[in-house]
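Taking the form predicted alone, here's one chain by itself in structure tokens.
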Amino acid sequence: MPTDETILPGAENPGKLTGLKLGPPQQAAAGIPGVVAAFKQVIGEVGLLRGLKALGKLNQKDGFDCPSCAWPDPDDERSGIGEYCENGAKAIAEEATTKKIGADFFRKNSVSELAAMSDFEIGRKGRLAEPMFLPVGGSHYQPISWQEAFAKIGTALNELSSPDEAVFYTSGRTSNEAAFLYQLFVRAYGTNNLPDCSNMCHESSGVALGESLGIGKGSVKLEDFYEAEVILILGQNPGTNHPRMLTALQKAKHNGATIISINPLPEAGLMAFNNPQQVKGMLGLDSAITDIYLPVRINGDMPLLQAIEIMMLEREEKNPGTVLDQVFIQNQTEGFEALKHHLQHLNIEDLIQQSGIGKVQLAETVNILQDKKKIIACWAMGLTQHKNSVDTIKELVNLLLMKGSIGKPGAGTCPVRGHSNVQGDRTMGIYEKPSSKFLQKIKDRFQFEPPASHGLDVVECIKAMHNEKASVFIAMGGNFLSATPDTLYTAAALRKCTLTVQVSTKLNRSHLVHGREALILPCLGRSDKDLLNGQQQIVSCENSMGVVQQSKGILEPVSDKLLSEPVIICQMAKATLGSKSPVNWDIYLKHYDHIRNDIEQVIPGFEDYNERVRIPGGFYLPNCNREGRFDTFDGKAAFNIARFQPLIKKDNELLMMTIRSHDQFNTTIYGLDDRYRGIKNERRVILMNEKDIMTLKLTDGELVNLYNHYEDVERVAYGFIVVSYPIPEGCAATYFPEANVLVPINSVADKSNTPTSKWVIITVRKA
């Protein structure tokens, strides 16, 4: 097995082999492995009394936010065991560690040396404990006061020739109030540049989900997971991405629900589940999750869904109304003697070939279906991140209209989000395509007219800066280089601007590759006590089923030089705008309930949000949905019409996926192990089949580069250990960040712009 160093030219994605030990995939998630390595991180970074504390308010009515995973809280009791998943307990390890670096660490280390380290190396380093400032040519990072820093920030925005060439990103850990913040100060500067994570993931769920059902939020109620007939699980690894969904779907299946998994790897978590709450799980007995796997073929989704439906109409055909819900169909929905007669004119072997299913599972998954009502459809990245994202999603839609699926108990959408608060972003207002009634609402409100041409989303501000329209770059929140596509690029738009702004608990790459000038604004974190005036103040957040509910963080902060989001939005604005500023921003400097007063005045919804937000659990928003209504143009669910196109490789080519590690968050890696998956200290890998491995004359162990040709540009990733593993023939799957660098700036979803992290070709060669 290669053990050599491995260096990537330049500091955007360095990587070393750090020694690859394989074992077998596990068959089963969490139990007590899960419960000891949450406690070994915890231990490791916080100590015993702080982590118990902190674990101890997490996910609890009376406590915090967990700042991972978006999965909702029960509404009733919540568990005083430990509301929280292994993954949660690592995400509280990371915030609440009691290291810290400021002037001293940045003094002895330079920008070059950090940025040689690896992404798990860096954010080991502990939590920013001040403000720093990097100068233009400038090798480190040196101290910098609160008051110099946003006096920066006003005169390098001031100093632009139009508001929109600045970008605005946000990260969906940021609160709702500091998102509602944020929007309303960069549409007072006057720009609609408000690019965020959701343009990366679940983009192109909104845009769908609004298009065919009128609200880009999903339906259900974790409720409803209890009353499910048939729960679909479509692109998703809720044992590594959403713990504690595993939970609910226990529950579902004790109470008599069929679980359908469809996904290129068979998951751990898709399988089985010890529960380490319960005496079963403690044991290691597995609990079954999935009655039916689907191993489809990477972007397979939609010939997939559609040979079902085509199936369904068969049989709806030799039995009138025993498959179908024709009246929800004639009475609710329009569009579907169209999708009818188009779903008439495929090709049932095409489809079955390009899914890369048999068609006695597939007859085996509609037999499941046909006299089933309640039936729930879940997904996340794996249907998100195609160039046909949009329309695969809207299929999946088709499947629960013509069977009456939506809008009553049990049954529904559920694209479940990744980060915590990212849906809770979008509601504040936190999305550069605002509405003409969102804007309105501000102009009445605040009495100035809000910008209402269209700003730019990730995709579109790199390309920006890359291009040199945009010059000034502050992000609130997240490692926006490592979480974006092509690397190289990416780290080339940076470096072209005249500042860079991150607001961050800890060190990450984005800090490392940077603008002329750079600032580093520490902030603190869900888990960490606001004080303000001498009074603790609550946030509130939404998750992916739309309750909104407080965030009360507990413990000391590490350094008295934090402040909160909040209060960093605030001061900025005041150091832009001065007093010509439309909005009253020392107000909000006063106590966080003057920020909630203004939500409630312009985001509906939101009626009551200091009286209902301290009530325990929180409260649900409107759901039009949720309440059988469709919010289109004529009330009615459409149907869509969609054709698949397959992506055209040659015989020596492979469609690669990125996906996460078990040991990682988004791009904040924990460890360096893939438990689940066998895989272990190594992050530099990439998982075929081993027919592919023989076709290509590779050997299983061996050192090979990734090549990326798109528009003639070849984009590598270096040395990375070919690792046999059961995924479907001509695919592969990779780990995000590090293969980031082989996804291309321009090959984006049709109509959401979401970059294509699992719609890769590449080539693979000896290394």
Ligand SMILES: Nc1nc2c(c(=O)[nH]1)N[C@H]1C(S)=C(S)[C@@H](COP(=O)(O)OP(=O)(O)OC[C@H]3O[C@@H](n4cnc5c(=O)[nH]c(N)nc54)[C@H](O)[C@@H]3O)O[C@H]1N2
Given for the second form:
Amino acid sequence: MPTDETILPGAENPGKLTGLKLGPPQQAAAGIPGVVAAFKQVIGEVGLLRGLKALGKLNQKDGFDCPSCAWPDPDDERSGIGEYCENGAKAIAEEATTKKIGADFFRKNSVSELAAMSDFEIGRKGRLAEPMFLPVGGSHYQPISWQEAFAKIGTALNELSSPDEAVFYTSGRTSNEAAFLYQLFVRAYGTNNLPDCSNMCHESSGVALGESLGIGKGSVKLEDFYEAEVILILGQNPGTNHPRMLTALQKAKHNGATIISINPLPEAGLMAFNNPQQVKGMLGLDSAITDIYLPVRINGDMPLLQAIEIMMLEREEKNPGTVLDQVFIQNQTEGFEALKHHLQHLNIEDLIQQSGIGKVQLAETVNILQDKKKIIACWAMGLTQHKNSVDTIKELVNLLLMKGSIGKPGAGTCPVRGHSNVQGDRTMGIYEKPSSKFLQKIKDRFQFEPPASHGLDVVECIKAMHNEKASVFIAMGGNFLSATPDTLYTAAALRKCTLTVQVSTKLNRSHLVHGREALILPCLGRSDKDLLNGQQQIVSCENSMGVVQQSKGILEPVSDKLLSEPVIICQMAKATLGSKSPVNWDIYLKHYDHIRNDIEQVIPGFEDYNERVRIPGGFYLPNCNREGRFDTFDGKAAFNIARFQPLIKKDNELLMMTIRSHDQFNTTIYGLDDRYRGIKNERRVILMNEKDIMTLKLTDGELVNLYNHYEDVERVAYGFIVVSYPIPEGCAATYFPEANVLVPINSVADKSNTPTSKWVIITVRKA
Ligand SMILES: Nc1nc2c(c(=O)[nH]1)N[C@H]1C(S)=C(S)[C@@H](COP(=O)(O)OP(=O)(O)OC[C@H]3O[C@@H](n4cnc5c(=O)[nH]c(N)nc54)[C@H](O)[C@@H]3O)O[C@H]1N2
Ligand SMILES: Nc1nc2c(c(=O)[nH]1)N[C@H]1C(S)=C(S)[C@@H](COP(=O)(O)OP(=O)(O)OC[C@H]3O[C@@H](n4cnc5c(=O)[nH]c(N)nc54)[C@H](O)[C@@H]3O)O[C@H]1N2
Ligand SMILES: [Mo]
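The block above covers the form predicted alone; next, return the form predicted in complex with this ligand.
Once more the chain from above appears, this time first in line as the rest of the complex follows.
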């Protein structure tokens, strides 16, 4: 029988390779194979009737918000064929499955037996069906009543010598209503320890945009795509992670936009797209998406952007007023002269070399950009998870500002969010560093003094648990153990806790790597019907473009023992705060309209929330950039000066990025294929350039171990198969979460503290 010590937490079992099959990477995304794959999965897991019912309401105005990514829905008409994508359908198959696990399942399967299974196997077990408790030293989870579970949480929290010894994690699927209540409970209890998945995701974007443009969110609307002249896509794989974005790109292109993709990998969806909702796509005829593909080195984006800027400055000098928007620069920005001076003293040859892009392609890119005024920049994790991410994103902002491409139609910033309500959770106050303005609003409305000192983010809270400064861990969704860096370190941190509590829909590894006592609290998902006192409730979410709209689940829950997240939070709060609670939780337990009434009083932009959330399609939140303003301290957009620090690594070292396959949603593994990249039936692979494979005296298909030695600690990921792939020399790619063991806890982005999941130095040795 395997024991906890022999299991590598968070990783697919390295002893169990699943049998790699390789094909050529695909040239185009989606089309019929995508639809077939999605349908098979939904019908298999959910059943025909329930499956069709769910898909029919997915992303419709009277339906529920897709629990997959945060890409917006069209404001006007929504497709009758279905306003969803292959991977949205897979998310539904995962959530709406009729399989369930309860007391019986946990009696038959010990924690260590479950921990020996792969993430893929664990995910297939079904929906969590009743609250479960693991006592001190217990080998099996046992059933527990909701009342007892809440009492245990209340007791554990009240026994701490300070509220700061507890941490409250949130993943980005939590609705606005649940998120608002959660932060309210946590602050009424007395701490700002509210780490969330954002800390590992778009935090670098929030910091960079907030400092340079005065708002941490993107500025574009979907319609802007249809007016843009150029769309830059950096560090993003929309074909897999935001498939409906391809429809927008296709339309943008049809309207004349040029699309420039900047990515170490030639991702299928970026290259071409078979739109399954158009006859042409059904017939398998693709539309090319990318006009210029720049195969940048990992983290070569900043030098690339600087080289582009230098060339634009030179062309502007030669023909003043033809390349840059001088009026905009003059009136709306500060710091341009300093930036110009800085760029003129950089060596463009060095920058080009560090970016990995050839001069011809660079010139071609500048030729396109030089006379364009309406540019959209889209980006995701390929820009946010490096040491210098905040500066790279500010460099991208520099480019947009030089062109006056912010605050007008067809132009602006588009950080493409991940989780479907990650942006809304932040708006609701899930943030470890709340502003004093926000806290004052809480105080005004609820008449208590919320804690003012900053709380812990994800990395800080892992360290606090490791150092025994925090000992109760509560998670509103997510899979903390597998999503976070340095898996063994994080596992040790969680195991030191006195109590770990997971509010979850599905079993995951964070239930199996736990504190001395552990609770699993099963909740309703987005697609489940939420009845309160006989009345069906709605919740709401904010998408990547700041639209807030309602979401109404429609499926019968698989078990009558599930509670909604808002109800679970109210009950936790009541059990913890008791009669001294400054907040009346019972009123929220009557109807969620009461939650929205209070959100309206605390958070700007939510006037008449209950009315407006019921308007089909929802409403836009205010956005200063979109309105042509910059809410910085002086009202101007700021150019930023950054000096790129080239990576110093040894000849035998590679720079590794950890990425998503086509068959996963973060730590949820839908299947073992990465269809677009031609990799099938195996996740323990490392993609390498063929020259590196030769130089390191390895062979394609060989079994290797991966090592990282940051700060002299050896981290090992065992049992990966070498796959020769078109990736720049010196770079490598593995899948998240298998390779998270290698991401050092102390390797974080400056200013945002985001783990550098796409910037890990490794060595590769034969296994
Ligand atoms: N189906 C599905 N949808 C999802 C998710 C999922 O797991 N599955 N996850 C959701 C979440 S939470 C998020 S945050 C998003 C993630 O969406 P993405 O950011 O698209 O996801 P990643 O796989 O992390 O891909 C990053 C991309 O960046 C590239 N890249 C890596 N390093 C660099 C670099 O240094 N420079 C440049 N220019 N490119 C680089 C990689 O080659 C890859 O194409 O997707 C969301 N949607
Ligand atoms: N190495 C590496 N690490 C990364 C990344 C990377 O690119 N590389 N990406 C990072 C990013 S961008 C992100 S966002 C994080 C993701 O981190 P998390 O958000 O913590 O992880 P998920 O895998 O999305 O969480 C999945 C679990 O959420 C639960 N769940 C699903 N739906 C619901 C719901 O409606 N309610 C509740 N309560 N629970 C639900 C299920 O039990 C499921 O097992 O990972 C980060 N980690
Ligand atoms: Mo994310």
